[in-house]
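Only one chain is included here, represented as structure tokens and corresponding to the form predicted on its own.
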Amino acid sequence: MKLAYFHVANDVPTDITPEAAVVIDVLRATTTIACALNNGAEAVETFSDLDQLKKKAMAWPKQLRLLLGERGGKRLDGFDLGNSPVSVSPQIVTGKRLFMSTTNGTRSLDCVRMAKVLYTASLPNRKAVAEKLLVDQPNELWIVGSGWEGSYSLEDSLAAGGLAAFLLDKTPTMIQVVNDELNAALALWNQWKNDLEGCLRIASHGKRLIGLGNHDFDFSCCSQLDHLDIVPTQVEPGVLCAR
């Protein structure tokens, strides 16, 4: 399995469709997606365009939909929820479709939505996604971070390194790291793997969230390693379900 890591959506080649892709947005979209599906959401449908989201959501039964929207770390006006993994409790999301748009994560999902196989990963479901990949055995895997408005993010590279480290540990002779971005992510993982929350808090986006208010529960949730046995899987373009 050949592994490559791309820091942000704009780094992803546009002339090639990957066999398999994993999108990561630790703070907080892919953590929220994993928690929502784990807590009983019917599906999470993601959008980079807000007008498309609203049009699609309005065609869904009102009692079976929730709108999740965030820009700059803050919930969008008129949306039911923002982008926090602790807000998608079973009481709120069970049986509902979540229509979601965020500053960064949904852009990365959009750029690889035509991949043959597409999953989302975060620290809480790292092991579950890695084990699914070991079963799938794609020849090529693109790991795509989300960053912050087109710029590198520490926490996404941390999780990318964590995912690659798990795969290398389980099947070292079957894994080939093909770019320096992933080698750097592996080095970052080795430096911070015993203090994941500390890494999230020193990251620029972590500091941004701290500046917006008390997000201690988000930091705690987003840094729980291998806590969820859920693999968010694209079942049609933009639609993620639990697997």
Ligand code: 3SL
Contents of the next structure:
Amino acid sequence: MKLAYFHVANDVPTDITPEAAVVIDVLRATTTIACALNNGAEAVETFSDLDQLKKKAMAWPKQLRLLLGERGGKRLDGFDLGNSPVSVSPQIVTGKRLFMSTTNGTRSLDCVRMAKVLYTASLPNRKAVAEKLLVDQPNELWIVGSGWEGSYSLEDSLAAGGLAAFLLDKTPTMIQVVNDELNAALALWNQWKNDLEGCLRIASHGKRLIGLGNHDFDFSCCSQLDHLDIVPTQVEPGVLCAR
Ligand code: 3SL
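Starting from the form predicted on its own, produce the coordinates for the form predicted together with the ligand.
Full assembly next; the chain just shown is listed first.
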């Protein structure tokens, strides 16, 4: 399996469609997606465009939908939820479809939505996604981070390194790291793997969240490793379901 890591959506080649892709937004979109599906959401449908989101959501039965919207770390006016994994509890999301748009994570999802296989990963479901990839055995896998408005983010690289480290550990002879971005992510993982929350807190987006108020529960949820046995899987463009 050839593994490449792209820091942000803008780095992803536009002239080829990947066989398999994994999108990561540790703080916090793909952590929220994993938690929502783990807590019984029917699906998470993602949008980079808010008008499209509203149009699609309004066509869905009112009692079975929730609108989740974030820009700049804050909940959007008129939306039911912001982008916190802590807010998607079973009482709130069970049986519901979440119509979701975030600053960066849903843009990254958009840029690889034509991939034959598309999963989302975060630290809590790293092992579940890695084990699914070991079963699938794609020849080529693109790991795509979300960053912040086109710039690198530490926490997405950390998780990309963690995912690659798990695959390398299980099947060292079958994994080929094909770009320097992923080698750097592996080094970052080795540096911080025993203090994941510490890494999230020194990251620029971690500091941004701290500046917006107390996010202690978010940090603790987003940095818990390998405790969700869930693989958010794209079942039609933009629609993620639990697998
Ligand atoms: O950028 C994103 O997609 C969000 O995950 C950012 S935030 O953590 O909700 O602020």
